[in-house]
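Coming up is one lone chain in structure tokens, specifically the form predicted alone.
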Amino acid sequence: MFDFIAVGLGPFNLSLACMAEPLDKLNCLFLDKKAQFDWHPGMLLQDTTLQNPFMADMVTLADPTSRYTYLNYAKQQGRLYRYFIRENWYLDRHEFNRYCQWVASQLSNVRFAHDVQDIRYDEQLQAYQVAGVNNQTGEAFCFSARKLVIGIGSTPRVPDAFNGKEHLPRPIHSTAYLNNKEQLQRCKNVTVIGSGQSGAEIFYDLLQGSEEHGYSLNWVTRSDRFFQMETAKLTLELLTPEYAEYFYGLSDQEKASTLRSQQSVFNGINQSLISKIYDHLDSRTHHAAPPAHLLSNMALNQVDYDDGQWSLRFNHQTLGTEFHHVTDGLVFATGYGYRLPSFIDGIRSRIRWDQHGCYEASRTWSVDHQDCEIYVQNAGLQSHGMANPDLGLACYRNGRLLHQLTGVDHYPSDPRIAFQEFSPGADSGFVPRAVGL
């Protein structure tokens, strides 16, 4: 009987595993169907970096003395002084993936190649039965646990215009970009849709090879511009526990409106990459190079495929004009959406659901009717705000989760992080008054 079982081993649950490992008398297990930790392998492009400083690793912000910190990893690899000399706060994606794989190899509470297929609640045992198959041996398994943490990650999202087009070839999503890069570079014309960080990285990568391979390139977004991610210090205070608490208390309508206004904070492009793209575009103007077009305000509203080419229709958001475009290669860098795993079916009645059929998470990320048995990771953007998917808040959330799971606050958080007061406090000198008085 485990105290809790966690399903999924992305960065958030891997962080939880690191923080749970040294705790005495805590018996927990982490399961993932993959053979090993591998973080977005289709987007492990050269010279691409995380958007969080290295301190947002698996455990530093909860316990900087832990053996699982990135700095200890660098020391064990004989690279600590090199990292010191580089003076670079931001890890590249390959390095972060290697670090996470190193962490996973140190942990005794993780099991890879364990595909969870069914979860049921046993009333007699008052425990959850987690069943599935070992992908390496083919053997069935079944474990019992008092509580659950579900962190299976998200699934690639395609534009609504592709819905109902299952008969068409599956377009390339950014998550599988590297596996299809050579195929794209054999095209005469390549179109990338989506202007977040992933879209920018793919466009820049293809831009660098367009002259050698001779393809023209298009980068299209429905946004009104290709915007830079906001990284001002006071803006980053929106990625704090105080703001997450404030956001949780807003109405659903206010939450949706607020998230739309914060796109440039969590969905923009970092400044260094924008500079590289601009400089490379400028250098191409001095010699004959295949065309490269950057198009904003273009919403995709129809997708078809015929004779090896994609036929796309866009509506210009401001002009109201429809445009038709034909392209050989197509990449959707359109982000990810949460998916409900099929193993949830067996415990669906024990979970709270909102009007959209999504988990209805409490302040403490519990989703069960008792508010103390089933918890979710990275499935609360709409309820907890943009701090929810941010790696910098992983240690904070996992500290709070372990408090809920064990009843002991093993990793107390700083009493206050933000200088801003998102709602005037009792000692602020701002006294609330009823509207109209």
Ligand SMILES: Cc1cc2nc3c(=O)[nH]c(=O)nc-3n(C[C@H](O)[C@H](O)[C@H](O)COP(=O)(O)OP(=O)(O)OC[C@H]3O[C@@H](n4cnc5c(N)ncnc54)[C@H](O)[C@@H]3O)c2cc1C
The other form holds:
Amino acid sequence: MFDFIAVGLGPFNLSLACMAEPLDKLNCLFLDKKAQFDWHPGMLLQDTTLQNPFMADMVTLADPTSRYTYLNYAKQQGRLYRYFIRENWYLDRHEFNRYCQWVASQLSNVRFAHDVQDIRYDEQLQAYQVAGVNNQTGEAFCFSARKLVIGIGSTPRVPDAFNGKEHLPRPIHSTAYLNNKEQLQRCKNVTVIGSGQSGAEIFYDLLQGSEEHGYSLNWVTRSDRFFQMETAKLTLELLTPEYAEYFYGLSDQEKASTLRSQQSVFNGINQSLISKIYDHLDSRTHHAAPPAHLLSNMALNQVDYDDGQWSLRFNHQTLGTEFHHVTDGLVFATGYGYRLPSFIDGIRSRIRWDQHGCYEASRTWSVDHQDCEIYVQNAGLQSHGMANPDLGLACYRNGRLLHQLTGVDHYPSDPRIAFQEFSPGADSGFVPRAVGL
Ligand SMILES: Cc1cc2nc3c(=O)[nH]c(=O)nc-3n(C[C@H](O)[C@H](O)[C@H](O)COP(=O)(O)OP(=O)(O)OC[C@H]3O[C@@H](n4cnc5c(N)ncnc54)[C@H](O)[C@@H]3O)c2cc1C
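Requested next: the structure of the form predicted in complex with the named molecule (the form predicted alone having been shown above).
Okay, now the whole complex, with that chain kicking things off.
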């Protein structure tokens, strides 16, 4: 009988596993269906980095003395001095993946190739039965645990224009970009849709190969511009526990409008990549290169496929004009959404649901009626805000989760981080007054 079982071993649960490992008396198990830790392999492009400084590794922000820190990894690999001399705080994504694989290889509480397919509650045992198949050996497994942590990440999202178009071929999503890159580079014309960091990375990657392979490129976004990710220090205070707490207390309506206004904090493109793209576009104007078009304000509203060609209709958001475009290569870099896993069907009645059919997560990420048995990681952008998918807050959330799971605060968080007060405090000199007084 485990104290808890965690399903999924992306960075969030891997960090939880590191933080749980040294806690004596805690008996927990982490399961993932992949053969090994592998972080968004379809987007492991050359020269791409994490958006967070290296301290947002699996443990440092909770326990810098842990043996699972990135610095210890660099030391073990004989790379610490080189890293010091590089003076670059932002880990290469390949390096982050290697580091996480190194961490996973040392943990005794993780099992890969374990595909969780069904969870039930055993009233007699008062425990969850987590069942599935080892997809390497084909053997079935079933483990029991008092509590659960579900951290299965998110699934690729394509525009609504695809609704009802299940008969069309599956479009390429950014998540599988590298697996499809060669096929795309054999096209005459490639269109990338979406202007977040992934869309920008894919456009830049394809731009660099377009002269050699001879394809033209289009980069299309619904946004009114290709905007930069905001990284000013006071804006980064929106990625602190204090702001996460404040956000959780807002009404649903306030949360939705706040998230809309924060697109440039969690959805933009990093400044150095914008510069590289611009410089590359500029350098191409000095010689004959295949055309590259950048189009903003274009919302995709219809999609069809015929004889190897995608037929797309866009509505220009300001001009109100409809545009038709035909392309043989198409990539959607249109983000991710949360899809409920079918393995929870057997425990649906133990979970709290909101009016949209999503988990109704408490402030401490519990979703069960007792508020102390089932926890979710990275499944509440609407309820918990943009702190939800941010790696910089993994250690904070996992510290709070372990407090809930064990009843002991093993990793107290810093009492105060932000200089800003998101809701004026009692000592601020700003006294709340009822409206109209
Ligand atoms: C390309 C890319 C780059 C990003 N870069 C950053 C960044 O620099 N900084 C940042 O803060 N955020 C970044 N993010 C956002 C976010 O941090 C990542 O998406 C992160 O991987 C989310 O971690 P996770 O643990 O929630 O889920 P995931 O990493 O998606 O992992 C979920 C795991 O659950 C497993 N799983 C699913 N179903 C089952 C099942 N039934 N049984 C067993 N296992 C299962 C999957 O195999 C997977 O390994 C990035 C996202 C992307 C797509």
